[in-house]
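Here's a solo chain for you in structure tokens, the form predicted alone.
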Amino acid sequence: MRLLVLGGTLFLGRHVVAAALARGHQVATFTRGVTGAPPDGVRALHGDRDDPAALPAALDGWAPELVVDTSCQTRAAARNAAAALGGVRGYAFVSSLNAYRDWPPGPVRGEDGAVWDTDDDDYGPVKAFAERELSTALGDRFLTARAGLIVGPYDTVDRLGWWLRRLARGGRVVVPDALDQPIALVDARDLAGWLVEMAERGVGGPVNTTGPAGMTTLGGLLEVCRDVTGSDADLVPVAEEELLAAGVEPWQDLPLWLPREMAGTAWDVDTTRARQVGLPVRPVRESVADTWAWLQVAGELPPPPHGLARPGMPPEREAALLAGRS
């Protein structure tokens, strides 16, 4: 079938394109044309999603039957996609757990929790608006994947990648004294293939698309990173209160770390429906090892998408926290 990927040249979209090609689809991507080209054999369409005329002009009579949308960041983009693509057979949309009003900190009990309905342009409210706009146009042919932490090769957001490179350098490494906090993740390749399948099947409704609660801990993930990189790094736990007092920003300066009062519930997300409709759970070690293998050949990474700041603790701040510790 003819499958359109909105996005398709960066992280998750790149894997969606690969999955769609592997399943025999005729694939097109629609991007701004600034982050590289899709693989050979893929129709590369360009335009600004915020321009209502751009997508119809780019399609120019090429009528997609299926859509996987990985790139909706504005209300205008959602409205324009709904207007241009409301007749497709299946539409899988990558939303976020941030669409829920109460996440973080959560917990998330199934997919029936309240979502944002405000008019501001923050990330969560925009995703919730896009869900409503596209669902109105497509009905039960519209699936919204409320994603959490996505990892794997080609991840330029670079949270897991930062830990892999830092541990590979070895030495004493500052970590939060919360290594037992739970964490859940999904491999981008698993999510991508599943999104294509859901569009093919015309499955609709919201799905919490992350790994099962309790699949690992922050400490367990870092131990896998240390093992995969062959590192002799010495993890030095530092109390949360000290980290915060020193200006260390959770999730940003120490990627994947959340404050104690948030961590337990933020990762408590009911993924029963995801398991029922077949979202795979790849072993954490495989995701970590493949990400590390990709980083060995990736060279310098481009800036993170959507204006995100590069994650990771500055070396001078880590040195200050380590000073005087045995």
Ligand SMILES: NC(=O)c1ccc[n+]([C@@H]2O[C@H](COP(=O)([O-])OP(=O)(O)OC[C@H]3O[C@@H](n4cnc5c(N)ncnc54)[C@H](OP(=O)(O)O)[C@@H]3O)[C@@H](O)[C@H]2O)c1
Second form
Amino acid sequence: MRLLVLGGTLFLGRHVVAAALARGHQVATFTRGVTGAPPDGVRALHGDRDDPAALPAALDGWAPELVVDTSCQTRAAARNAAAALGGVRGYAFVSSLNAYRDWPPGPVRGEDGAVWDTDDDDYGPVKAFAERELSTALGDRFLTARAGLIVGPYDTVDRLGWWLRRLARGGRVVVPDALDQPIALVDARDLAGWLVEMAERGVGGPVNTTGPAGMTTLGGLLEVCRDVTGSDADLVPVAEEELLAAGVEPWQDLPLWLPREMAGTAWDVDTTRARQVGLPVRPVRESVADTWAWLQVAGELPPPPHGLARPGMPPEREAALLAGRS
Ligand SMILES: NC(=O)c1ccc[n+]([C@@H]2O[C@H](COP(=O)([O-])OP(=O)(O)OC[C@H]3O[C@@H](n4cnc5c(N)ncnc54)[C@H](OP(=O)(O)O)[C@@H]3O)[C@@H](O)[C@H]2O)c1
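Taking the form predicted alone as the starting point, write out the structure of the form predicted in complex with the named molecule.
Starting with the chain above, the whole complex follows.
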């Protein structure tokens, strides 16, 4: 079928394109042409999705039957897609757990929790608005994937990547003394293939698209990172209070770490529906190993997308935390 990827040249969308090609679709991408080009065999359409005229002009008679939307970050982008693509057979949209008004800290019980309905342009409210706008246009042909942490090759958000590089460098590594906190993730390749399949089948409704609650822990993940990189790093747990007092920002400076009062619930996301509709769960080790293999050849990464700050703790701050600690 003719499958349009809104996005498709950075991370998740790139895997969507690969999955759609592998499943025999005629694939087009719609991007500004800033981030990169899709592979050969893909129709590269260009325009800014915030501009209402751009998508209809770029399609120029090429009528998509299926859409996978990885690139929606604004209200205008959602409105314009709803106006231009409301007639397709299946539309799979990438939202976020942040669409839920109460997440974080969560927990998320099923998909019926209240979503944001405010008018501001924060990330969660915009994703929730986009879901409403597109759902109104498409009805039960619209699926929204409320994604949690996405990992895998080509991830320029770089949270897992930072830990891989830091552990590979070896020596004494500051880690939060919360290694038993749960963590769940979804591999971008699993999510991508599943999004294409959901659009093909015209499956609709919201789905919490992350791994099963408790699939691993922060410590378990770091152990796999250490193993995969062949590192002899010595993990030095530092108390949460001390990290916070030193200005270490959870999630940002020590990626994937959440403060105690949030960690117990934020990772408690009910993914029963995702499992029922077949979202795969790849072994964590495979995601980590493949991300590390990609990092070996990726060169210097571009800045993270969507205006996100580059994650990770500066070496001098780590050294200060380690000083005087046995
Ligand atoms: N990373 C996570 O852990 C996480 C968690 C939850 C949800 N999410 C969501 O998952 C999705 C991840 O997507 P991705 O960034 O990996 O997707 P992607 O499709 O691989 O990359 C983003 C694409 O959007 C295009 N784009 C950006 N601004 C555009 C515009 N104004 N008009 C047209 N195209 C535009 C970019 O190309 P150009 O720059 O060339 O235009 C690029 O191809 C996002 O929707 C994110 O909110 C991520």
